[in-house]
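A single chain, nothing else alongside it, follows as structure tokens in the form predicted on its own.
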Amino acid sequence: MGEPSKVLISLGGILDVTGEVVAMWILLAVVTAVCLIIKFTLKEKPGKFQNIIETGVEALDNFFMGLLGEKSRQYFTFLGSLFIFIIFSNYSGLIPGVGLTDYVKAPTASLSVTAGLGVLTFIFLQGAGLKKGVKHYFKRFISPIFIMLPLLVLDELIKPASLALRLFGNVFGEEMVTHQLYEIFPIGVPVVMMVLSLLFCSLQAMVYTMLVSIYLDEATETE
């Protein structure tokens, strides 16, 4: 197992900057930028940087449509961000020297990170659901009969913690593997498996957030 990112910056004690924090931030930045040349520079008829982009969301859109119906529309923007972060996330990974420093690590290699999106998750889903009306978000938890109340309440609870468990069990340790391999053949061993990351990143990214939109479609059921 390999060792945590160190802490980079302390601020008193009360926050800890790991690597996984600054490759979040690079992360966020990066991406905010794409996004801003992005909104400034549409043309009527798009260039291949902007058809690259298209195709993108447009493959997004048909995911989230595929799971959710046209409701998927509502959520396009909290879905699409999240998998477009997990994803680019988990590449980073990939990236020469991230994975096998303690100095930067790919964000979702990280559980803060992962229990972050967790508990994001979560507070959407709620929402989601009360948008619904609140009778409607109540009577989902004693459906079909009262007596299910209890497991249905853990449930609802257990489903951030299981999210944020999944994602950061396999990304950590997909990023260990290449590290040992790495360690003991430092040629070729962990090109393959960098390799088959480029798969393992985007499924984990498709994983996570087809699970968010199952949740989502039970949240907001209509009878």
Contents of the next structure:
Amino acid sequence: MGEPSKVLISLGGILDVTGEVVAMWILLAVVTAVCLIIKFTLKEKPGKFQNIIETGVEALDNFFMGLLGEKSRQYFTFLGSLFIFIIFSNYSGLIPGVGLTDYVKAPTASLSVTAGLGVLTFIFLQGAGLKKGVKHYFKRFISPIFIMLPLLVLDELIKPASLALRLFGNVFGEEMVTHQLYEIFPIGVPVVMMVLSLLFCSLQAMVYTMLVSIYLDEATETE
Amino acid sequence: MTNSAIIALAAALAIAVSTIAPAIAQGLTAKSAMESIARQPDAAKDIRSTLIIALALMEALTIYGLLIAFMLISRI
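So that was the form predicted on its own. Now I'd like the form predicted in complex with its partner chain, please.
In what comes next, the whole complex appears, and the chain from above leads the way.
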């Protein structure tokens, strides 16, 4: 979908390094660096930097707490990482120059990356469901009546696909609109769309994790 | 009409038609959500989160149309 990414370093056709991969490496480096700095300078009496991070983590915790209740703590690592990854990838498309060159591209504007996230989410949801008990897991597929089985199995497969397509479509669409505006008139005009993107990028990350937590709530609910 | 002209029209129709219906639906959803918030400001938080989910699910339909349009354009 879209245009195939330009290969920067070829590694046998499967593990090719493209602009998205470079962007993800940079993202990984920045997030890891922030985490390490925070880990080693953790204090009883927080400074300015620690305060900012604590506010962010607390907001995330409250967000998932409101959706999942007490069990959100158990899955907070995965959901929080997902949120941080998606929101930073979305915002990386707004950095001037990103997306215009082949070397750095917003990761979530590529279907391969969002499809990867979808597969990850699928595995996570099934794993979380199975962990609650195998019998309970299979009971969910025939829960109202037996005839629902094919529909519910299909539903389980469509969920990650629609998540991936939604994220990709939104971010890619924004990038395309910004790009088109840039082609029309490069000075000033793209800012209009970029300001809107500031809102949409965080909204998409929120929507993705929100839907994942709702599916998780469905998968792990106990009577 | 040539083949590519038909494909271009189909792509335009795919995104246009798939925008109209979700736009109406989203407008109705937002309208009733705002009315409920105005009536019951205490429940604003719950309403907002369900509103976003509902809007996102409707948004997906438009995105599918957009993807089809892109697929068609790449065929020209």
